[in-house]
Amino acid sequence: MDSQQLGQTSAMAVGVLGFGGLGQAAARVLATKGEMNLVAVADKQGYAYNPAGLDGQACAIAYQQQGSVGYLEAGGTLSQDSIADLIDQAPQVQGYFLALPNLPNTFMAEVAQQFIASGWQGVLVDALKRTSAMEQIWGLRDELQRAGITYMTGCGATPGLLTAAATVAAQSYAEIHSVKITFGVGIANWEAYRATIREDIAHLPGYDVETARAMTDGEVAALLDRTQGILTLENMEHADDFMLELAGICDRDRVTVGGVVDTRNPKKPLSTNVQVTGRTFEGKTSTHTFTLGDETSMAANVCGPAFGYLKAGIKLHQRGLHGLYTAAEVMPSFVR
């Protein structure tokens, strides 16, 4: 059965709001994406927009080059107000990935609600990471359904990939003792990835979400070559915990998660895994354990699971289901 037989009979139209690392890497999955067109792009200096589609190469050209995909010379214009300027620009754009830093911890609310001031109707969904952030979104939820959006929270690699991938594994138990995510990213050139790595900074003993992002570029090249490039991260503030206990699977209390950043090299400094610890219905305690493999990138794994839980929320969009939904309630659908 091909997607026209299932309803879908045109690639579905789709943004992306922030261009560093992620948005730039999202770009380049959606151009391998026939069921997906990229229409919509935006920065802190701009906004590109064609309805017939973006060359994602070319944005990224602009933004590497200029500084903001604002100077596109096909469809790019600079603002200082790019957001709601792309809002209004492409009502048609049927869902934004929201490839955006949560710096300040606020900052995704705050678009979010910008969406819904605006009465454009769509699906939006974000990677977010710590607990509290996804915490706001929550608090978002009746607003969200009386505008008619369909928000699908937390849905990169972990949280969302994992997350889901642990909800899952649970079913095999009859209690949850515990849920223990532990991630390992390579990056050759931290400077690809600046916001992913300070919101990483943040998670480290005597930094928070502030002054992360308060360091200068200078201050994160000196404190990684302190650490020779290496981030150690333990007991993160990270949202697959409100999402596990959201979705029922156990206490928020149970749930850990760490890993290990190398900004210096390519190669994973470890292998990204989960591990749910349960007791079965016959009184056994075993654990399952779900690791990616070493090859998929950071990008990869959080820009794949975007883009299916964006066609997930698309369908439900279309049924007239609005409001917010974590990683851990619904199926991702495969982007073709």
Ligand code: NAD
The other form holds:
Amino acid sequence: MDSQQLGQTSAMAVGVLGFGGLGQAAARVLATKGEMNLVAVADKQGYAYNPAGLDGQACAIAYQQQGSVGYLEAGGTLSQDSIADLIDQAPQVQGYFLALPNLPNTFMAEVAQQFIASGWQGVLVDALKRTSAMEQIWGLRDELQRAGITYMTGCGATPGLLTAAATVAAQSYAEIHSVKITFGVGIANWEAYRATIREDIAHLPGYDVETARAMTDGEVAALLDRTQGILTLENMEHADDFMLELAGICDRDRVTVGGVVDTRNPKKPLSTNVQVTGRTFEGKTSTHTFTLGDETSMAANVCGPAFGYLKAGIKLHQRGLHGLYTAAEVMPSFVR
Ligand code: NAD
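For comparison with the form predicted on its own, provide the form predicted together with ligand NAD.
Full assembly next; the chain just shown is listed first.
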């Protein structure tokens, strides 16, 4: 469907909340797209808004050199309540990618409630990871619907791209025995993705979200020194299970997620894949495997799907379909 068929006469006006590793990558992705125009960004200390479009690179320079996009000369504003102030200033933004840390584990649900309370109507997309966090968003589905918000949850890589792939793969089977997601992430340094790494540490034995959140940067660095920069994660609490259960694919206890993160090398330690095992109608047991290309970064596999689901969400919103959807329920659109 082209932008005319979408009812769009011009590029979709979109925003990115959170301007760390994923937020900055999201701005770079959008710089290559004609169908979406980045008009709003926010970080913890400020926001930037320009209805004609923001220069993502200038935002990144302001963030990296001065600590906030609020320092941007054209359109930047410093604020200790940046999300609320931005929503207030920019009612015409059609949709946001929430590239925010979910620390504490209730943070994303609080942001969703902030949008509901504001009266803004549009599309929100998250790349939430934890099952217990997504269940909080699920609890808001009626309020989201009444508020006229179309909320797409779990729309990163895992949950996200791989959960959607599992949903498609499941169609060959009469019964699904298991969905096994194994991810490999390679990043050059952990500071580029602080929230992602803290949230991963929270899955290690002996840690939880609160202990990981409370760790200083020095403590994180010391932990990574002890493991040569490698985090090995097993049986993670990942919302792929909840999403596949909601989509009617299989019970959540049949879904497992684990992986290896190398925080000192952009090369992936292993190939990210999802294996879907099931029984066909003829009684044969088989496994479909979907493997991501090793050259695709975490940022590419999160931000690409997030904007694909944002475009799909904008179409749903325009048809009057509000409320909560997961990445296992709706096909992402391709943003050109
Ligand atoms: P980061 O630490 O690099 O950046 C976080 C950003 O959020 C910063 O710019 C910070 O200023 C901003 N922020 C924090 N509190 C804020 C507030 N109250 N108001 C406005 N802005 C605020 O984070 P990251 O590593 O890019 O990760 C972002 C999220 O993406 C994490 O929750 C992570 O778990 C998730 N993630 C999901 C997937 C997936 O596949 N689903 C993959 C990777 C990361």
